[in-house]
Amino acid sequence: MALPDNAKEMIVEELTKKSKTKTKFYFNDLSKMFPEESPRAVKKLVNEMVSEGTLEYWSSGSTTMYGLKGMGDLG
């Protein structure tokens, strides 16, 4: 199965809903919007929005989360 044509607007519109009470996500949260996709191509369509500037992730070393580019405290 392939991800949505409206895959990124999916996730950004889903971030942006939730963004009042959270900033950070972690991946797992990210890849339950698609529960009949494998984890690599969500991964793979995260780190390309990651790439694009849509997303920016956050590491604390040994958990990565991602969020909105610019919304939170990703820093």
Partner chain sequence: MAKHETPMLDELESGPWPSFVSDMKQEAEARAKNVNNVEYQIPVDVVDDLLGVLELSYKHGRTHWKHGGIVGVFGYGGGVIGRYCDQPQEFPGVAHFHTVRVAQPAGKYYTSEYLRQIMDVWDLRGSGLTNMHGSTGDIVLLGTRTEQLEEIFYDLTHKYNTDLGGSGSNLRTPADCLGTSRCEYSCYDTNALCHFLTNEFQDELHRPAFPYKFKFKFDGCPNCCVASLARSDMAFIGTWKDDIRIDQEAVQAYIGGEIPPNGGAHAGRDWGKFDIQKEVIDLCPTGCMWMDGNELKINNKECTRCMHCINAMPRALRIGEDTGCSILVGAKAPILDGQQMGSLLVPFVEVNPDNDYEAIINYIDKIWDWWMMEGKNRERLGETIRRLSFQKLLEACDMEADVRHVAYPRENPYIFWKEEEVPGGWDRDVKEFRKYHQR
The other form holds:
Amino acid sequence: MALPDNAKEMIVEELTKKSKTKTKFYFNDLSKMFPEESPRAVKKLVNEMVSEGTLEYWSSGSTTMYGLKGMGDLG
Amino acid sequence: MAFVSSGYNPDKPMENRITDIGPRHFEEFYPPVIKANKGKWLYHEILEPGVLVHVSETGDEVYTVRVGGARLMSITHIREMCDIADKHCGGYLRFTTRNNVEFMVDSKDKVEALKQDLASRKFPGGSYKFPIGGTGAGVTNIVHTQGWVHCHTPATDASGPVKATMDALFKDFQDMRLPAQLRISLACCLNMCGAVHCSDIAILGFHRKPPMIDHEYVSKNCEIPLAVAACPTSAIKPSKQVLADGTEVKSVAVNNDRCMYCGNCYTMCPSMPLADTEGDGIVIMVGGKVSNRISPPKFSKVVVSFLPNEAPRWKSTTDTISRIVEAYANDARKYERVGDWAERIGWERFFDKCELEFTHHLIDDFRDHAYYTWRQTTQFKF
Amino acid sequence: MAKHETPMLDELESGPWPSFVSDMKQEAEARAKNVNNVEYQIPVDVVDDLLGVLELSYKHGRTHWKHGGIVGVFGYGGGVIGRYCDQPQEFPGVAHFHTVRVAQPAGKYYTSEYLRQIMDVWDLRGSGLTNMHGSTGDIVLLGTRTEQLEEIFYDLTHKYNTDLGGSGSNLRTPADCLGTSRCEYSCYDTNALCHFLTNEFQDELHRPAFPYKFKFKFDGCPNCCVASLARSDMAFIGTWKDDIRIDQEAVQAYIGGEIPPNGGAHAGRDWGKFDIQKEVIDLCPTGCMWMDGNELKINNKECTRCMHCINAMPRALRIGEDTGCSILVGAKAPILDGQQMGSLLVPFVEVNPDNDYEAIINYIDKIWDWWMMEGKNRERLGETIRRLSFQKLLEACDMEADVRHVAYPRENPYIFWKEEEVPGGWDRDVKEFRKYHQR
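Following the display of the form predicted on its own, present the structure of the form predicted together with its partner chain.
So here's everything in the complex, that chain up top.
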């Protein structure tokens, strides 16, 4: 199984669509977009998106969430 | 103050970046006698409270002097420890899981000078900087969380109640008169980032009021779906509210009867604060343990449902704990932990002997587990 | 002259236990004097302001901290906890007061040289206050400003070969007891296993993608000094398979009162003469010990390795030599569905550094794959197991059920049979049935 070529675009699109009500997402919300793929493969992808500056982390200290960089009240 | 760069270039964060290197290797930090005898230790003995000897099959010995410490430590204080380690221990020291500090020397003739040096150092207020103790059948250091020093959801302070409790039990830190070791822990809210649920005595901060809602700011400062999802008991719903000036705003409503006062909503939504002077205080739990010795590990049980936050010295809390410790010291058998003792004499006797009141708050009513805690036998004591 | 009056905190300076208030004051004073001419990168009066805001909390009975979503340095999803003061005008020195978690060395051994280096970083770039250590085990550097985070990380990694610890939904900084380094009870080298796994799983530690936090803790023996079975999702607890080693001469020395029992732990009170029958044999939970004349006998097959006899007579009894560890899974503090103790999953696994702990890593991989797939948001491993069943965990780990997995067998008969376990399966011919059973 491989992630679709446009997986990154799919994530950006999905998060943009939902950004009116919500800007922070659990990892599960992202991995469920690719139900055929192992979560550890999706993890690799979203972490790439963090290093590229597309996504950023938000943390409550105990739980971590992802969001599009600069969206909402992150940080 | 001028900015001092480490060499990091904010325009090129990935340049020369070093990541994923983990901690330093432990072998760099072993004192020579530890390195030489690792895996070869034959036995140990506590020579006096706070002083241990470990004897190796090579004939080597390591003498350890254990001292208590406030977990909140300044760099000045840690540098002083380093000076002591340099002077007596070849520049080595270690910390224990329970925030004690251990100074090790490789021969008995070095122990006395080390002990005297440690015991002689005091803060200007009169407290010991490095009290020797915390071994064997006594009270050792309290593990604890951040409290009002740094946390956003605490229901009590941590460092203050710990200081007050250790002052009250200080004799037992430097003595070994108890039937077994007694482990005390403190967590400043029910989320228990310091897991205290298996301690002989647990001091737990607890909120008793649902969050307030700053309706005007909820939709400005929070993402409502996240606040709703944060609630473990599904007590929060989105709702429309009308402010005093007639404006309608998006906000949330809390079903107060379902709220368990965890503060998770406040973490996600700063417009839902729950701290309260009268509402917040301390729960006392007893009888837990993590060791598999004799009896299996046990959870602590709630024996005091609420004590007020009496800053700065939390007198009701320290009095209650002292009473439990004395009752245990007087009544338990050798090797019995607090929980083993309470189970042997029965909880009805435990409440008598510790002069604690049993109230309806102490009967479990939280989810499935509750039923298993009720008494399903005709065996009880009058 | 103190910046803020702190009459309530001042009351915590008396009494014998080390006063954190005195220590904070000492640090405030040291910063004000600055004898080493440090170019402080955060306000010089940060500790004064922390004392001030803490005094206010003592007065109000409420905290004055707000949460902040900062997570760490670029590319990391944890290691920093963001904090802001809710009275920044009055206490500007602590307006921003973030915590940095730093990976501690296994066993928490230090050289003074290394500790001083870390303290120098924190003198320059932080508040000068620490926790040694946090509950999970990290070195906790308490209080700095956002613009210092990358600088601190750069100093730590470049100058001192040290990384950040974990926070958030990831592998938290693993922690261990001191193990074989100074304890005769330890059944394996906890320092080595803790260090190896910490490095093996740096990605899981720094880049969160778990449903919630995940903790490893390493206890060398069933005494469990780091409380692994109460607070870690995977607890690695040393144990042994063969016989307890007995030195009969030393047994006699204990009986004769020449050696104090329990390593001298009860010396603070006169408990009377040591009685091996009462204090050891009768307290053995399995009743597998007895005296045969002057010889202590143990039926090792029945021993459950509770450690009592070994703790009571450490010079006479020693752990066996065929050692390894048990793995217990799913422990957690009460939030949310109630507290859980670790449940025994792997009774015995070898701890073998020569093959890079292959057997242990195999279990970790399987458990993570399963939990990442099945775990709900903010659900600890123990809760996932409870929701889906222990059987599902066994399947995920390719393991057979073993009576050691239970305290006792189930008390209800409501077994969910799998179709393939019942001859003929679920599909049946109702017409054939009706030939013999009228409607």
